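The chain below stands alone and is given in structure tokens; this is the form predicted alone.
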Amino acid sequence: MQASDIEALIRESFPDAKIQVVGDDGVHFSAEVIDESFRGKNRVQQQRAVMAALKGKMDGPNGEIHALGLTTKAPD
């Protein structure tokens, strides 16, 4: 999995979002979500959303994804 394949998941479900995604190794990422929805919604509420839009590509120990350290929060 590369960074512009998180990326393009994410923004299936944010289409609007500011996403930045890292990572070169292919199992770790982080990634920065700015979006609007996301105002008036705690961190947990955010992150969960995005981690939604994942569509399972993190779960469990045969996930795609091995580690994601994740930023979200609506625009200034």
Second form
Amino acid sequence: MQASDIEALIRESFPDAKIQVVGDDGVHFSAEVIDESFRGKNRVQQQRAVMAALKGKMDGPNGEIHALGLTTKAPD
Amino acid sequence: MSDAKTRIEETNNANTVVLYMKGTKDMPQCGFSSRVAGVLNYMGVEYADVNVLADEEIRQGIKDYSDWPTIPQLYVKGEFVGGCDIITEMTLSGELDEMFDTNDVNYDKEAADRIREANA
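Next up, the form predicted in complex with its partner chain, please; the one we just looked at was the form predicted alone.
Complete assembly follows, chain above in first position.
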């Protein structure tokens, strides 16, 4: 799994978001997602939406991403 | 043996603060679980730790229960608060202190301030 794969997966669900994914060891990543859809949502709701975009890559049988540090917010 | 959901609810109702983690509060077995348990231990918070590595049914059940794919997961008064990133952010911003205040959870305020100073 590469950072660009994660970015592409997030992009599918958040086409206009500002997305930055860092991580080059294939397993540990950190991602920042800034999107208008987060406005008014609390952190759990924001991050839940991003993890849903990763469709089971986070866990479950093909849980390739062991560690994803996530930061989410609405644009200032 | 009742199903995972019932057991989770029983645990969450019986304890104000519950941390579903990999390992135990004294022997965490994953960096993220260790960080959250470490914060709670340092702040002197009383909490129930549930080792999901010792209970596969709960390990999957808790993820379905909160619709959150990762461990650790912190609950206060039965409410899912967040995973490692969110708890870290809330600790540094002081929101965790507020949450504990509003739910009358005892903790060491100075310890919380020391964490924030150390990370300023």
